[in-house]
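For reference, the chain that follows is the form predicted on its own, supplied as structure tokens.
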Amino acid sequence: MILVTGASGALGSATLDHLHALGAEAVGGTRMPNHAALRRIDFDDANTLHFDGVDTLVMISAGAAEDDVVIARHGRTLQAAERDGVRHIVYTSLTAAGDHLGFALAHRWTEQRIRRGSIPWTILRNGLYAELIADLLSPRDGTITAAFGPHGVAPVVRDDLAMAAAKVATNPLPHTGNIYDLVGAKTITAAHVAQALCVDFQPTSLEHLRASFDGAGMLPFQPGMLVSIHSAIAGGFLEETGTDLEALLERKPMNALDFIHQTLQGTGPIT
């Protein structure tokens, strides 16, 4: 059996859907299950971390929080998986180029913990979501304002990442010990998005960006994480493209620029 953690989140639920479509025996784990295909798995409650009968654990990251919270959650989960005899772990991590991002540390800690553990593993280093880039570049009053500078990013549509995770989980043995960098096939800049939408792009500074968060009701760690995305893109650290995703999908990934254009043109900003 395959168990997917974080099954109430967008990546986890899409991965579970693809597993079912592939005919796999799979269940989802979530803090508040609401139907039979889900079981209670709460990263903050060790009493819920039971993986008896689970052959492959698809471990979706424990969600946005301070590093010490995420690390503790992942540590408890991995300890329980080792105790209960899980045979393979597929972990959805962060692109190799993402070390400059404010949420990279917990991912890298988890990778190290998995690699020194007793369970065979596969690590999927996911690129930034096209959905996130669409949100960050959503036009306001006919203008895209972002601190991306002239550089770009190689984003990935989240559903492609979910399909890649499902494909690996249904047949993990050939992927044992592999680390895949699942970034997009093309680099997209803010100017590309503005051109596609026929709007203006007005670059802004990191200082202006951070000031715009005042009064937004964010948690203390969130502004720094968002600023780190802009600064890493502006520094040219996230432009590298790759082919690992295409190899796992056995098809071309969805065109991220087309997806961003359709998202912003058709439904407006993602919330």
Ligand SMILES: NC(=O)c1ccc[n+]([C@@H]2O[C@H](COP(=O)([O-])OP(=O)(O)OC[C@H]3O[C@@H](n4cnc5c(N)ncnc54)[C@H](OP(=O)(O)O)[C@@H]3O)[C@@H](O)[C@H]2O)c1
Given for the second form:
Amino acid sequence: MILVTGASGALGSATLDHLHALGAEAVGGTRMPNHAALRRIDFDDANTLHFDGVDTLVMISAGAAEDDVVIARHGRTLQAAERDGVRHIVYTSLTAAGDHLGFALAHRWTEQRIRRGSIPWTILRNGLYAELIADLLSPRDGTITAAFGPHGVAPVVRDDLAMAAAKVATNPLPHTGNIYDLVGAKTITAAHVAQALCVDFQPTSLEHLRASFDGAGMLPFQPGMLVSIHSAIAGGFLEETGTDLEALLERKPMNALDFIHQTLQGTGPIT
Ligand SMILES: NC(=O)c1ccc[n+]([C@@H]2O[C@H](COP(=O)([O-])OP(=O)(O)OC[C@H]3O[C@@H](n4cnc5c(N)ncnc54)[C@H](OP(=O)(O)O)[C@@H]3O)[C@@H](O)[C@H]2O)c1
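And the form predicted together with the named molecule, for comparison with the form predicted on its own?
Starting with the chain above, the whole complex follows.
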């Protein structure tokens, strides 16, 4: 049996849907199960971390928190998986190019913990979601503002990452000990998105970006995480494309620029 954690989240729920569509015996784990087919799994509550009967654990990172919180979450979950005899772990991590991002450390800690642990594993190093890039480049008053500099990023549509996770989880053995870098096949810039939407692009500085977060009511870790996405792109660190996703999917990944265009259409004046 396959268990997918984070089953209420966007990636976890899509992975579970793909698993069911592939005919796999799969259940979802989530902090707040709202129907009988879901199990309660909360990485913050050791009492919920029971994996008896689970052959393959698809561990969706729970990364929206400070490093120490995420590390503690992932550490206790892996400990419980080892105790309960899980046979394979598929962990959704972060692209190697994302090492400079503010949320990289907890991912790399988790990878190291998995590699030093006793359960055979596969690590899916997910690129930045096209959904996230669409959100960051959403035009306001007909203008896209970003501190990406002239550089780009190779984003991935989240549903493709979910399909890749589902494919690996249904047949994990050939993927044992493999790390896949699941970045997009094309680099896109803020200017490309502005051109596709027929809106203006106004480059901004990291200083202005930071100032725009003042009084926005963010949690303490959020401004640093967000700024790190812009600064890593502006540093040219996230431009590299890859082919691992296409190989896992056995088809071309969805076109991220088309996806972002469709997502944002209607948010700016179309000329
Ligand atoms: N590559 C990227 O661009 C990118 C962008 C954003 C986030 N991420 C990472 O990818 C993960 C999945 O992305 P998403 O789009 O599905 O995020 P999402 O829709 O915001 O969902 C958040 C996920 O975190 C899980 N979670 C939070 N606290 C948890 C806890 N205490 N125990 C267990 N699970 C917990 C949630 O599980 P339940 O609500 O089901 O319990 C849910 O699956 C995120 O958590 C984050 O680590 C990656």
